[in-house]
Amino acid sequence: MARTIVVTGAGSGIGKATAEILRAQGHTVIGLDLRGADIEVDLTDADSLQAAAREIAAHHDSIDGIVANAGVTTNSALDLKVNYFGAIDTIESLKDLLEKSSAPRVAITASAASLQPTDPELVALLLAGKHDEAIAYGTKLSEAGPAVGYANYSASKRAIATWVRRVAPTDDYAGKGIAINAVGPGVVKTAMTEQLLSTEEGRAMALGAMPAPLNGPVKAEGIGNVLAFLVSAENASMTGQVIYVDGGFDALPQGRGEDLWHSPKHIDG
Ligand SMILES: NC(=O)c1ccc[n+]([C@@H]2O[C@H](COP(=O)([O-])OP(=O)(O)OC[C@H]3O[C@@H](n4cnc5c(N)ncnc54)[C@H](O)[C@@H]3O)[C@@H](O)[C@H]2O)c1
């Protein structure tokens, strides 16, 4: 049955190329970007969101799924605003509009960057809703260099997957029958990377330190088609599952490597 899905980040890359997906799929879907979708919105904004919230409100009753993607990697205290802020703002946004969904999704884009190292405080900070202090602390990183700077993207990647699986077994999504779950892309090649993959020093950084031994970086419709997947009716009871499609990557020891599990409870009798 054709569904009303809202795509965040819909002018390029995943974004778009989820929103092609689902389109053709026989969906209807409202793109949300700064520019080059459907409904032009500063994600980092609260009037902007809300006015693009009220907007899909005027001419959609509810709505079935909802893809927060769009992100930045900027080494600055804008990719904690943009892909944790934002994504978290967007959702809480549109959650009345959800709820009258009978089969209602969520997907966000985060990132292998969630498994790299990190700055554990930063995320701590983000958990905890400290908008002001995370920032604060994001922006003095960022004035130690792009190296240290990087903290604000692998933490709000970080802290994303992490929310996801807060929020998903509550009664606020599971009580609800909101199934929600992330994808963690590897090396994907979007406007994002494409400077970064033109150069063969540029790809075997990115490679070296995300390395993609199936296939090498991954298409955004590869992302797409898990994306779209997530926000079908058909997902009907996996939730708080962060999916990475990575070429490998998570299975690799700079990953999370073999074992997932950690040590086993041992069999009582
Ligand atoms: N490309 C990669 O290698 C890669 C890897 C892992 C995760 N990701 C994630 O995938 C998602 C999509 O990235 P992409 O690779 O398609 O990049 P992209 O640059 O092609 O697309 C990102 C889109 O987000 C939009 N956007 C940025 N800030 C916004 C804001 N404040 N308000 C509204 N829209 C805004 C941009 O305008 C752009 O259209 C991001 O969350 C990114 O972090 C990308």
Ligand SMILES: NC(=O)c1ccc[n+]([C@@H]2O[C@H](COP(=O)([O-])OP(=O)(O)OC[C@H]3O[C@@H](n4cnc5c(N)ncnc54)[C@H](O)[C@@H]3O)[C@@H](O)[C@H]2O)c1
The other form holds:
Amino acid sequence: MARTIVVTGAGSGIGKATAEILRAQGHTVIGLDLRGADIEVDLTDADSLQAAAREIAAHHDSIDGIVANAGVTTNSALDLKVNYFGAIDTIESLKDLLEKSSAPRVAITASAASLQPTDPELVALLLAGKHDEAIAYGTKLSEAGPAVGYANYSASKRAIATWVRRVAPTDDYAGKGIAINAVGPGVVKTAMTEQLLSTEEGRAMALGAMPAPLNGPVKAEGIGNVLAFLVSAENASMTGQVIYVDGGFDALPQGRGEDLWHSPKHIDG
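Right, and the form predicted on its own of this protein, after the form predicted together with this ligand?
So it's only the chain below, everything else dropped.
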């Protein structure tokens, strides 16, 4: 059955690939992006996002899915605004339309960077919804240089992955039949990474930080296919999951390793 799916970041990369996959499956896709999409929107601007939501509502009585994919890697507070707050604000602005679907689904693009060391104080500020404090804190990190500023990116992805697990079993999501999951890509072949991955030195740097034993860097379509399943009606029971589409990074010691049960210990009674 054809569904109506909103995809953010649809102008390029994973978002574009996901939109193409969904359209090829016969679904109606409403692409959102700063440029090159059906609706141009700035996810860091509440007025812009609300205008986009109104435009969607003017043409659709309901939607069946949201792929909150839009993201940036700037090592600045912009990462927090787009990757964390932008994703949540997108979902909340469209949730009324989503709830009218018989099989509502949400999928978010997190990152395998959510497994990397990050700044726990920044993660805590994000999860507490302290927007201004988080932005100020992230700005200070970025002013210390790109190595320290990278925590803006990793924290934004750690926080959004945590948020997915936090809200998934609640009355607002599971209670309303909304499945919400995330993907965690590792090194992805996109226009942004093409130059880096074109040289042996660049590949060594990228895969040194985030190894991918299975087939190396993944194509955007490899992520898009997983996102397409997550927002399908066939995904009838999976919720609160972060699926690492990372070539095996998560299973390595640099990720979570082989033992998913080492923490928290409370599950052992």
